[in-house]
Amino acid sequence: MLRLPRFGVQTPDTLEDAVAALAQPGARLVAGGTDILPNLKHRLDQPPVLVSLSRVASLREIREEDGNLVIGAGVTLTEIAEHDRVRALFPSVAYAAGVIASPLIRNMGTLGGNVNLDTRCRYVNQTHFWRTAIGGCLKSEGDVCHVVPKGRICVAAMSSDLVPVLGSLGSTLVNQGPDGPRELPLLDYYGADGTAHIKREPGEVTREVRIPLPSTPTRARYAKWTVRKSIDFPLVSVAINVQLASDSVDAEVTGVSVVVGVLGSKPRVVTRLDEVIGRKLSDATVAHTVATRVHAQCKPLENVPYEAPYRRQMIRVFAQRAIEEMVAEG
């Protein structure tokens, strides 16, 4: 049995108090605890105090405001998956939240936790004893990357389910810090170094995510490949958002956004998709073209289980299936 280390816990009632508590040296945030507590058991982190957000009621709201659907960082994954307005406006978000891990974890895990999910690697997410047997790595107790031995940065994978979907929808992240709120495009929040892959300023707490309400008809999908249908983190994932000239799969494509996850420490935005603009979504060449671009630009590493070449093929398969499912719905 892996035991938790000793640490203190503080439970502020307001977001301002949480920001103040986070100013303590070494303090870490905890919401649902489904990510940080296993890391503590593996001795990947040993903070002196955890600042719990469980009593901060302002983080538990879902509302429409200024042309956005605003989801508070403390909203659970289950609440997102089952919320009527989320399901109506952004079914891909509801779906992604509803296929994370298991019901128990979804009942505890939060939007903020999934957005700030730590990176994972087959050489890191092991016991302390296992890691020391191989000399550690860049992310823990060592100075070499076992995935890319001559690499200078950690390439552990960011395995969040919601980040690719929210990114494909053009979402904005709002963090609250000592100097007030800070907004930035969600995808700009992530960097390439797996040891520090989120660009959170000192003392900041994630407050909410803002998803712009669509101004044109859209079709969106999230697809991921896992060995099991529950519990597992995705081994590859792809989120696709297609804007259409009218509310029909026979309408012309006016815009498309594709974001792929579980490659490295940040999501990959697929580019050079202009070729499908102006075609009908029901045109079989749209799915083929998008899948081809995804395969060409996304090259997984050996940072999570299963061989990277096979995972690369699965990205192509799931990207094509996602668009074919949009068409099949009519």
Given for the second form:
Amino acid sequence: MLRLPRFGVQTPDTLEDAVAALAQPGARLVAGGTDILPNLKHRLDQPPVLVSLSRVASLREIREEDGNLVIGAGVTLTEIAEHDRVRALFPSVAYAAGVIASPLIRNMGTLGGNVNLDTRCRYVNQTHFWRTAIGGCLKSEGDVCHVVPKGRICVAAMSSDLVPVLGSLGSTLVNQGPDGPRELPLLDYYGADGTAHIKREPGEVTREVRIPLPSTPTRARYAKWTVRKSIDFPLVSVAINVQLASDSVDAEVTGVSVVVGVLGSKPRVVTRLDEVIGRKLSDATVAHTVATRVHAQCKPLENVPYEAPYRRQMIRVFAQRAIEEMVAEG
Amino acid sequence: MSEHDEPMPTHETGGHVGGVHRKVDAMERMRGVTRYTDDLKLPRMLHAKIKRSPHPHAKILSIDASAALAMPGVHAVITGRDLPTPYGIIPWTPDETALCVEKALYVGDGIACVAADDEDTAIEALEKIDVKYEVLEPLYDPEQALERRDNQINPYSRKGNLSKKVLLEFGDIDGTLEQSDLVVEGDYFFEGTTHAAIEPHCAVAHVEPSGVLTVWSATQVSHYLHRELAKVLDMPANRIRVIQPPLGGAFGGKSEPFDLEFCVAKLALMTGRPVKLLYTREEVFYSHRGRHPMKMKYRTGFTKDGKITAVDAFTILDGGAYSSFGLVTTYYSGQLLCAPYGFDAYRFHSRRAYTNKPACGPKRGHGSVQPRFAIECQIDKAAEQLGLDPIDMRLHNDIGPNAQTVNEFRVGSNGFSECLRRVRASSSWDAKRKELPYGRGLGVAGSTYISGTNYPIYPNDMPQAAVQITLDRSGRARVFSGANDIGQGSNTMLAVIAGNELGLPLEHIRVLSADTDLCPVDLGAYSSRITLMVGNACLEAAQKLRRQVTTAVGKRWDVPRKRVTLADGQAIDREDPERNVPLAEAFQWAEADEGLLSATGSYNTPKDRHGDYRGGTIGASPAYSFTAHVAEVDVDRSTGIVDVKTIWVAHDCGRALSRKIVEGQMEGSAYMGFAEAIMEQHIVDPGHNGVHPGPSLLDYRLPTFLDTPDLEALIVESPDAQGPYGAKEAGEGPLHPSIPAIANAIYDAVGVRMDSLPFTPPRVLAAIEARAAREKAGELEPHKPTLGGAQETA
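Can you swap the form predicted on its own for the form predicted in complex with its partner chain?
Whole complex next, starting from this chain.
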């Protein structure tokens, strides 16, 4: 069995105390631990102290406020997947939360942990011994990239299932720092460098995600493909949110947002989708056009353990099917 | 998930045989209180870790452990030079040492071992051991390795990188092929796979004040481990005791000694303290000994009515860094192919190469799962070309009972045709196969497997198996057996046989197994030998005791011994069942008459069931099991994803001694074959220094419950004169047909031949697209044109 390195653990009761504890040099947050603990076993970091958010009760709420559904960062993935209001308002969010990893991991993992999930790479998420055999890389003990051999920027993959979905719904993220809360569009939180892909300011703790309540009828879907039906990180990850003129798949599309994960270190927002606006969602050209744009703009890399050309082909297939399934469901 | 449409067989005595039993260790396992090797904690126990090579091929120039030894809490460091005696599970190929002496041969090869107060200290100490290497050119491709005489991988090899070569020929192969109506030629590749038992290897060693060394190990071959420990440690075997605690799976992955067992023993001897070593999951992947990758080129001849005339097989085995069981694997790659189908001419040419990879060895269905994939696909191709039904064609070729194979093995009972009939009926093959639309398909495959090997690994004339049973005054039987229960249920099998003969309920039987101080020698859990061999030995011992007990009771009742039967915890007068006595009392009468009630039984194999040619004993078995599978698949033409819906598994195990356990073995085998067909790849990455690309259970993908098809176990019983109550094996045979049945079902579904494993979505999709292109160019007719096959792919 792999051993954890030695570290101290603190379990503050309030968000303020958590923010204060995080100010200690090298301190890292544990918000469920299903990502950081395996990474520590792999010696990707050796923090002197871990600050656990498990006792911060204020992070565990789901509420509606100012036209948003607000989900606290400490809410578990299982709770999101099973929550009545989440399921009613944002079925793609509930679905995505419910297909993360496995039931046991969803019971431990939280929203905050998931949106802050570290990027992943086949050359990084291995033991220290294994990485020594290949000489390390930009994100570990070395100075090369094994995915893009001459690359100078790490391209480890943003592998959260929830980020594309929450992004497709126009969510914002609220981080609590020493100087108070900071709200920003969720998709602006991610950057292209896989070694530091989130723009979390020093001392900040993610407090909540705010999803704007839809102002028009919508259809939303998350398409995930992995080799296995449980446990795996996504290999294909496409979130689609369509706004409609009325509550029918035969109604005109008034807006569409597509966000794709597991490419590089940040989610990709698919552009040039305007031409489907005004068409009926049930018009077969909508699914085809969206899938074509997705395919043209999304280029998976060999960063996660699966063939990239196949993943690229599948992003198109799964994007198209997602819209066809929306139509079929009515 | 099984059907019970057959009448339960009736039995002479006891009533256990053929029943459904709770495994003797089931409750403690379910409650989580079983003590596995890693649960053992001894006072003052040290923890050991092994430093491993980060290079796939390197000469060791120097090892400096002084900084590690200077650390507080570090007690000892050993290197290859402390245990320099080469060993090997096959006595003719001793080509490995406990730790590398001169060279490291793959990424993960063991270099040095530290014993420290705790694991964390040991891990820190590994970092402080300074090893200087001269990196050598690694060879990953077996064919390339065979050609490179200038770069010998294993220093103990006598023939460069050729680990073993076998060429055997029976009948006029070239002439027969020439006269055949149809010759199917095919190239197949079977990717390597590993066992992935949930329990990692673990060993604990302790030196008693008397000087006796005890080694507890998660092994499936305690006896062979005992012998190799004596050899490598240069200690008499009578001062070593090996105990196998309950095991968390093995599947062939624990069937030879590993570095950790020698290391803990040596460190315990050096430090005078108990030492434990538990592998990480990554180390389990490196220790491997899993299924060999095989590249196979087959030519198979047929008459126009579908009779197989000749098989010509050319095989390259990728052996990895060490021999392991490779000598046997190389024979098995050809020797086990000559049933269930009879044919008159056969040639196989197999070569095993050393490469700079984790060593391959035996995995469930050792050596014969790969050639079975090739031959069953060949037969499917022939059936299509000849316009025959694939099940009819297999029935037509069944070698039948009491037959001799072309390579001179004698087959006793044979339920293969019945297996085919059962899967045909249960899968609704005849009706369904005509109607399934494009994308859906059914495939069939058959196989045979051995119930133990005719000869032990080291030549000797002693019994292959022995059991001792004692009865005591409380009405209890104790069964002492050297056999390793690895989860297959062998301890329960022994309780069923002893209970059946002695009329005891299973809870009154204690099976004490796999402890070399307490138990008679058994060779271990490999080649599906235990039910037949150890079962026969147990039956003999139990029958001797039954005779003693019934004699004593008959004497008390003044009736002939044969009027007394033992059943339901009582001795009963057959002619006057009102007259009975509890078995405890009957045992006391017998003990008064005879002294301590103890009997032994032993088993050795018949020596007239194989050929006299060199190699003719390898692969020969007292009895052969037979299996047929039908798989139903749903292939997504746009993604290449193969969804295996159901596998019907019919298996002739001779006689099912314990039905649920047999069904469990059948389902578990079919699952394992399915996993190899669809997902598994145990490989190294030549582009990245020969590392295993994913030595973890996240990256080495095994199917979850959600991915697993429905598995329908159909027990077929064709009792064999060689087996106890007619029983043959059930633990490995039922794996074989899964893979070719799925391959053949994929062809039935979408018209593409998957001749390389695994059938991953990118490969299946590429094959579908290649076929579509040929259809478009007019080179091929659409597959299943009237059932949707001509549609454009999405």
